[in-house]
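Heads up, the chain below is alone and in the form predicted alone; it's given as structure tokens.
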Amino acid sequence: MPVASDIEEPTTDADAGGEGLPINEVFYSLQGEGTLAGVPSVFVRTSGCNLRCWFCDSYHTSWEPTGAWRDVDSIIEEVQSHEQATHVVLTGGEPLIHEESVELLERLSAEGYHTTVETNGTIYRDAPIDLASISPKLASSTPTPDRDPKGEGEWEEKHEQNRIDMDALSQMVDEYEAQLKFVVTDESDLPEITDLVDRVRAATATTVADDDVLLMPEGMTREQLDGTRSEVAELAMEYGYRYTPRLHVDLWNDAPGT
């Protein structure tokens, strides 16, 4: 069975098509982020991404994508094996680069699951999504040569050019219940966040309340979060946005499958 690392990284949305989906992992845990933090959920993590955040917390879905191609039936069967769960989170990588994500979401909806899609907001798909958890990537996410995990810097220009697509982002906000979840590295991110929120409000018919804007501290370990969470919580109070924890990191640190 081919693995995602054997497949050339898609350069356009259409190029991401194929049989089934490249799946990095499927696991049962608590939703750790956003308005549904704490809800038991099955996570379906696809492999492959059109961006390269230097701090990506799922390195093996982006910088070095790995996983097995699986058909939708087998994914549904594994989801159903977790009988306690009524919520499914489709995440990545960027799950919406794959056309087959639509079929998976349709099947999950037909089975009665609540679906959250965790996305960077650069690709719109017409699919049954109960919550679009959109995490637009800020300038501070760009993998400059000094921050590139591989030390090569080859993704800097491409990431910077593609990290915001206002057409896709605004359409997603208008079509789905949505939350805008920003990874905050420090206070310098807030002017860009407020500007982007204003642009989204101007481009959409949907009311985007401050409660729909979530600030999440950057950090993949408890130790890293210890250095960022208090500052980000203070910024949320100062700007009137919502603070979201990284509950899975608080509970299980950086353990896989959480």
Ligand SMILES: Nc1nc2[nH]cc(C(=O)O)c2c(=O)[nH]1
Given for the second form:
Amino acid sequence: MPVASDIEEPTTDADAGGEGLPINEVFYSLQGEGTLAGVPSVFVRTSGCNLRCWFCDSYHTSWEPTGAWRDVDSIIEEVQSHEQATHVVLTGGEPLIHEESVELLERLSAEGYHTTVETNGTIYRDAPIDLASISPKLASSTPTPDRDPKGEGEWEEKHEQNRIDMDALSQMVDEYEAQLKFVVTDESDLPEITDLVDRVRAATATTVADDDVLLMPEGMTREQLDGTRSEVAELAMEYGYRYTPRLHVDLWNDAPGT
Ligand SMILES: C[S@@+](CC[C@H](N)C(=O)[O-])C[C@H]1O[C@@H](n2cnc3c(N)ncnc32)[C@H](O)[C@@H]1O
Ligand SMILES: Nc1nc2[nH]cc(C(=O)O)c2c(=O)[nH]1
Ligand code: SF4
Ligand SMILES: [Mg+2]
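The structure above corresponds to the form predicted alone; please provide the structure of the form predicted in complex with the named molecule.
Below is the whole assembly, all chains and molecules, this chain first.
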């Protein structure tokens, strides 16, 4: 499976502008999260993010964005090289910070692919998205000085201000088939989740069923998930929400390109 290091020379600043999209990695795997878990899929990971979750499992797309600028043709070509795949997952970083993601999705859709977009739900774009896999960020994601993986809390305020945009979130839920996939650190996250789900329900014309709400245990390694998955599974049963595993972590731990 191709990994980040297979992609030309990384740029140091994925926000710096260029032709096409800053791509951190393209790889073929099983969708590990959400309602399509287990489906063979090609992942296209853009670089750059408007948030900075302390726990981000894609550090080199957020805290230290790296990648190579690639045109849409070359990305499509690499996707098509995985001949068995009918599903493509566009992720990041935050893929919807890039206007060019719309063109990529249009081309993928025209080629007949099912498209999932993994997004933090803060930016709305009009694009052929078959599944909006929205992971709104909770207060427990905020990089306070004691949890900052890089600096001393410089991102705390910006992250806190930008992590929820109700207009973008509601529009996404209204326009696309959507799942709300929350990263759960412990039971203290649940009141915020129920409140946010209520607010989304009030703001949209769409029915958001309890099983459109997914609780995903926080953890980027098997060892970390060992500390969260049982509690999160119990919370899903208690609240009537859906549990999603992190199948890729269970299968391959934190290996690159999985
Ligand atoms: C790296 S993000 C990229 C897409 C988008 N920026 C977002 O956050 O939804 C992909 C998925 O991984 C989740 N994620 C990131 N770090 C995680 C961690 N340590 N444990 C569990 N899920 C994590 C995110 O919430 C999101 O659902
Ligand atoms: N196998 C696998 N499934 C995933 N689902 C969402 C992912 C992501 O990073 O967005 C992801 C990922 O990184 N790997
Ligand atoms: S929003 Fe997504 S990519 Fe950005 S820091 Fe959080 S988990 Fe990472
Ligand atoms: Mg991932």
